[in-house]
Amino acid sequence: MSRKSFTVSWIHATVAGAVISLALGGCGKQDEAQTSADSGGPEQVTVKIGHAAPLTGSIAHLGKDNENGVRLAVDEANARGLVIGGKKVVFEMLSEDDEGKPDMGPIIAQKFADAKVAGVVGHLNSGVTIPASAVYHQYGIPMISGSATNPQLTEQGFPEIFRTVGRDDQQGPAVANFLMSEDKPRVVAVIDDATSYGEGLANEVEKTFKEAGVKVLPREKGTDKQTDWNAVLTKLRGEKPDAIFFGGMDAAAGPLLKQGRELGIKAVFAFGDGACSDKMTELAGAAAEGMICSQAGIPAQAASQSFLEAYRAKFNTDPIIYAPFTYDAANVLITAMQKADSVDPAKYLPLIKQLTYEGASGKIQFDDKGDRKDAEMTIFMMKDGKIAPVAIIKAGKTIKFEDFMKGATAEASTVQTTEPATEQK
């Protein structure tokens, strides 16, 4: 043998070598693997669900309501130990703050994207979550807002977009017809924060006060950041109007109500459920009292009971306004995964809209554009101090609130679950 060929003979024999030795140690390996996973069940993987909302500023008291009803649902289904697509899930809610500014909502949504969240919860603002979703729809990511009522949000036909509340356009026609049956204003003030929550909510009870003939005087407009109301409300005293709806959230709201009633308006003042909280009691004080606001969808205090008992012990707090809806579409999100058997988004996304899903909430199903079906409308009164619901209007119907709680409580005596992924526990 030449030195040449026993050498190249030398090198297989020692390549050959290790790559059998490499191999028995690979074998080693993934049999030791194979066992760990074999002991301890089916693989995991962590699958991340996005929040955003104002988690500072003025209303970052909402932001965190919205945050708790995520947080809640996200830690009983992890509790729960869910097995989707043959692997245990663990899911990890990503929160982030949007601080209620339209320009950090596509920045929120890429930021998700980049992520690879599986689904989102969000935005709490109409004027955020309306730039924001425009990114998951391109992303191609499910999103449902709790909160986020303007119908422009649906009415762009992202199949990706959904809430589990209802729409302006359903929410200030309830508000306005009630003023209208108890009140009856001959003259109407109507103000908005120039924001597109506001504005559109404010269009859409002039709108109504309009078509039923009562006088709506010019609107006037401030901003979301107002606390000096003094010189709008001056104007507005000397047109005497017997009502005033102001379309914003309460961080504006109530200083508001209070400049109002500090120069003598004795107009009856309106709100929607940006305004609609126990908060307008420390931002208004004793000007709080008497105050009407609406919110799209049934109050805080009516959602399920199980749901009522698990938000108190953990947050010992009870929800504000919307947390039931936040919850409820967390959990839309991750029913939607175990029906479809998959955490991928193009997979479980159609599965969505066929959902019948019993939550905290009630019943949810969506329509083709998103929207929650027959979502209930509920108008508020401040009494003592507190936001006190007292009348649900469903469907054009309207109920007092006693009545509806007695026929809800019937009802879920007698609803049979065969779904327990659905079940509220």
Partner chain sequence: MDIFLQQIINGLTLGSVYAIVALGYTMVYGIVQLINFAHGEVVMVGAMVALWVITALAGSGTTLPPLVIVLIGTLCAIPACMAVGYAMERIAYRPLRNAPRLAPLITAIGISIILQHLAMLIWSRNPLAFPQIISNPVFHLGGATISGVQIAIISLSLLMMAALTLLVYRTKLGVAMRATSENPEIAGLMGIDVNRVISITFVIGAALAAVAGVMVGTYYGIAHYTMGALLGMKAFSAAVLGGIGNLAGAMLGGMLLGVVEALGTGYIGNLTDLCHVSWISSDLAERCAVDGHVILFGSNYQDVFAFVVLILVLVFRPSGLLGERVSDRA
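Based on the form predicted alone presented above, generate the structure block for the form predicted in complex with its partner chain.
Just this one chain is shown here; partners and other molecules are left out.
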């Protein structure tokens, strides 16, 4: 469709002169079409919800996972047949591929603004979300990301911007606190891959350690494509740290861990969510055993049971990481529209801030900046070649994973009975 209209526009462009009026006429017509909605009876309106993530490229599978979360939420809402502002509402997900490129962020955001979406779930990468957020702010479109963890996103002070996932500076303290309570390190080394993600996370880890009076060695850095960490690790070996934290992705973390053990470093190795997968065993072999890592939020397996079942039934696979968060993000938008009894962003936006929503990833409330209050973090440990959750950290408190699961199943059953307003099923 868009391709066709593109060629049409070129013809306009080359015809010149009087086209201005024609083009403007087109603009006006489009506006009318938007307000009177697509087809159906007079009482039915179509409400578009945008979703943006890289759907091609190296993390396309994560983008698809995010998209599935939104799709599930939208389909469930449609099945419930919501009536908002006296009209029957049909939600439509508009999914766009931002390729994970910063340049594409504002372009995709503009596409959503052009399409007059009521709200947006996304983007996946912080580096794309931040430039896009300025456009959403300009057009007053509420945006909730389920995976952008860079603190800067909400520090910009845009009232339209929220996230259902924890920030890097919430994840960093979690892993540092866990290390301090379990291993009681006296000297700690912090390494990062000089990317926005890796450095942001490492900064927060370092800060937490320093505040607790643990000695932190001067920061070492590499790149996200680096495979040779021998020089950096050799230097660290001389300083004899008790724990080494690396902020970065598995492709760099695997070789780092392997070389660290080969050099005879005995310290505990800890990582953020970028290196928190079974792939670490493949990359580092036996050296991966016993490593610690953290993920923002609760593990997908600990998400609410009803969500997991619905996701599996619909997509015939398990959610990867962020699907519960994008699912919740979409539901937060829809719930706020219901409460405001309007799909107009200006009217329902204030309600997002006041909302308390029991979602697949736990209770959601936003603080003044749009960050999630008391976002949970999970700590994993590599056991027999697989990462296993060992603790959940919430509001600075460490809860053993088994205890959390007991509590979660109990909570989930209460949620279903006490929340008929949002979970009419």
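No experiment lies behind these values; they were computed from the predicted model shown. Residue numbers count along the first chain shown, from 1. Whichever C-alpha set is largest while still superposing within 1.5 Å between the two forms counts as the rigid core.
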Rigid core superposition, residue 85 Cα moves 2 angstroms or more between the two forms:
no
Answer yes if the Cα of residue 363 shifts by 2 angstroms or more between the two forms on a rigid-core superposition, and no otherwise.
no
Given a superposition on the rigid core, I'd like a yes or no on whether residue 152 shifts its C-alpha by 2 Å or more between the two forms.
no
